[in-house]
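What follows is one chain in structure tokens, specifically the form predicted on its own.
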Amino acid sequence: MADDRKEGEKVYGEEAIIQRYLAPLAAGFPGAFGLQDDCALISPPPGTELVLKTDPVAEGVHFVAGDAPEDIAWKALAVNVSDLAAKGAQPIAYLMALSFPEAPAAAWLSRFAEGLQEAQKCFGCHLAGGDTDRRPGPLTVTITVIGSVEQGRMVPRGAARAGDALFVSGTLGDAALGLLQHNDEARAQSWALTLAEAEHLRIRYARPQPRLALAGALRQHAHAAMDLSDGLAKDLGRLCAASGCAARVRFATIPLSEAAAKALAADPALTERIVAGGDDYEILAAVPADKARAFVADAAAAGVPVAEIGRVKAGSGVTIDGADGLPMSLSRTGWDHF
């Protein structure tokens, strides 16, 4: 990996870009032909099917300027992943297309890299190509992954039932009071939390860690999933509409972290934020009732916690009742780009 840390210093010509930082990336890769071609090759393994997924990161959008660039590097490819896990499919490869407004920073260049090299470690993956360029506008990372899952094994998002138990893993609310906690440094006093809880809030923000511990118990017990990146009341509406059918859910039932239970208890309001804020990336599960305990125990056992959360109901649309068991009335039900 490039150490070029001089400050100030930019990087001028693609060549320099792709050559000096994003080719050890595609290291061990070898139909990414060193970044020297115009395409990658893949070849699945034996018996599998492709799953792709693109979702890109702006500045301004996903993060601000003064981020980390590990942390945006992370968030870049891991966003992708946890799609991915939700499938029931591991990744194998990745594109990568960068926008820059200007030319970038070595130093930057050098930590964003890095980044990436450290979560495609994590999650099994190699960078297989992409591209650069310049133009006006917010520095862009779109990333495309391409994972493999069994043949006809994948998990859709549509194909939730009735009587179906819903599921998430890990907490809920994290990364939305970690970013809360990002733009205003207070929050954190205000909820009362010990510097770890803070920082456990932050790092739910910045570095999301795809489920794919999860995807086997997935393949094997659900109906339906998705991972939750734009709040449960979004999505899960989504998994519904998808699937032609209602859900119903406790938000006493929601798991949440000792930093986000104690936020609550210090302002109630934030329980809109919990269910609507964004940014989980945990996953969303659909499983039959007869198949729950067994999805919990193999869940378990790879390391993965989940928690039932409701019910799927014959009909439309998404309740979920509050603490004081009346249906809940949000002002919004999740993120939205439009």
Given for the second form:
There are 2 protein chains.
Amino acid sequence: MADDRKEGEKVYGEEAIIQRYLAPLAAGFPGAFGLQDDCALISPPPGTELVLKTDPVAEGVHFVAGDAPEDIAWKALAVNVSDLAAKGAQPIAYLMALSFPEAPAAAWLSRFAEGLQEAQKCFGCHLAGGDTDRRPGPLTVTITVIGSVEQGRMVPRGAARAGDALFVSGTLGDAALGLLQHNDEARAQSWALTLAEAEHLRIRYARPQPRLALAGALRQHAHAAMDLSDGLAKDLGRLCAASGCAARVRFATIPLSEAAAKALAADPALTERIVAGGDDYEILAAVPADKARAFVADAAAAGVPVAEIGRVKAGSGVTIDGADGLPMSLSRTGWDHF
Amino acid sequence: MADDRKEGEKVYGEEAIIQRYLAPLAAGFPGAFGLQDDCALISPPPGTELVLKTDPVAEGVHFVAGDAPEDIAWKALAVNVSDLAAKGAQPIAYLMALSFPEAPAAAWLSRFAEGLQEAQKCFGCHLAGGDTDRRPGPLTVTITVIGSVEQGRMVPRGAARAGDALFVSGTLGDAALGLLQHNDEARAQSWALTLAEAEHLRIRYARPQPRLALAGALRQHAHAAMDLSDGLAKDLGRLCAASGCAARVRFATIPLSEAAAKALAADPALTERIVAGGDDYEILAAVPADKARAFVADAAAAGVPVAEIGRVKAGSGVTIDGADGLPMSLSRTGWDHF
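Having seen the form predicted on its own, please provide the structure of the form predicted in complex with a further copy of the same chain.
Below: every chain and molecule of the assembly, starting with the one above.
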């Protein structure tokens, strides 16, 4: 795929990029001051606290040069909003630090801004400020998202308790298989997916959907929650470590899409990829057993399927029982940026 | 100077870096959750709004590989806090996205964390969250700082009016001359500075001091303000553009340190460097003429010297009258990251 970022008319100058492409993303948010001020101003709704998250995406790590600019933009915002959803928070605004290795092409910028526009409409937030510069190194998009949550109601990571039921939203592994399909077409052909199934995996990688609709049910019922970005195995390990407990999960209960189930049937070694591949952007939640039924009902009412995959236990460490009933031995437990 | 970042025992793994070096910076801030959660939680003091700013610093652009890790850390936080000061806000917390091209050395990390510890104590804020990763490209420190300001009292950039007096805090040009001195020792020798004077310029570049003490006087008296990061000429142009007005400044009234005055006497071509060199991290404020005296008094009471350098006018554009009384023609108007 051509690298559109370098092709066609270039846009030189920070002010030109800000005023032509970014200021429209700030329209309608008074505290952005049309991106003409140094700072953004956010007035939290009365009775709320602010939840903040920053997570950069970089070319060569989180996306590749040929990726559609709309998708890069969407993903840069979505991965941050996904964290807010897991905390039971609603996004308000975001700051964005953009770093280009060379002057970007007008067409690329225009599509990048379109992707952000689409994402922020979908997630209910606005660009409120940021920084644009040019420096050597990969194209980097560092978004800081700011959300609000009713005072004292943020869902933490570290408050799971032994006996809690473990839930995940949606289906796991799709994005990891989507990336594998992109990088290893030969292997993906052995899965014999239909075009629609292959497209499903692709879109799950390119366009993660933060589970904002689940925020209410999480605030209402969950002891602890986090979004899954580095794979279930690793992220569940983090939730357990933060909560001072252990977990046991059955692979057979992990919800899979039809596409993922078909790929797995053709290639059972994908088990590991599904639990450790990352990029799911689904929610992992620890819900007290006596609230599990209500959680499932409220999630369903919000349009988000959730599935119980195991239990929180006393102790430490994560066990995933494989399809054969034996604990899986994972050669890598998940994505580590180091 | 040796590149300490690559020397000695290395620290591998995101969790090790976070728990050993960064978590202590979050101690005492409950909303940081010991850096064990995905997100940070900030409870704005009642009756306040939040002011946010993000500004990355990167190796090769804002600092060089041999720079002291303490200084890099200090600067990364200070350049963001400086923006808050100009808005009349007080820092609460910051998020930090750290990106390393290779596993950093333990000694480097330890000194980097010390610099942050020193800076955050001085500025009154805590690390509340962030992200650490490894990827190709320069070492990058992207800080997002969050401050609070009494509701409706943020000092904007875009509300200067014709007739306002223009003030700057401290002295201008020191940091730009400090950088020049570092990069061009031969030229700096012609300035015949004492060791103390040379050190003054160096420290002004390495350790910018955000003018937080001026926040109250700005809220009380200023129509508009911003911090000077890209040079007076360019930043004043931005303040005027945002306010829909013009400005006229006399170079002779720009406050200079003894070191800068001596360098300028020896090398009159430094005039341009002083108004366009950047990295001042002083405050530029537009104050209504009838409040100018009170502003100076309140600033002095807060321990911050301010000097009137010109006036806001009707129209557009910035004129700086040079030492010879003629408008200066600037070959570059200031630092542009593009």
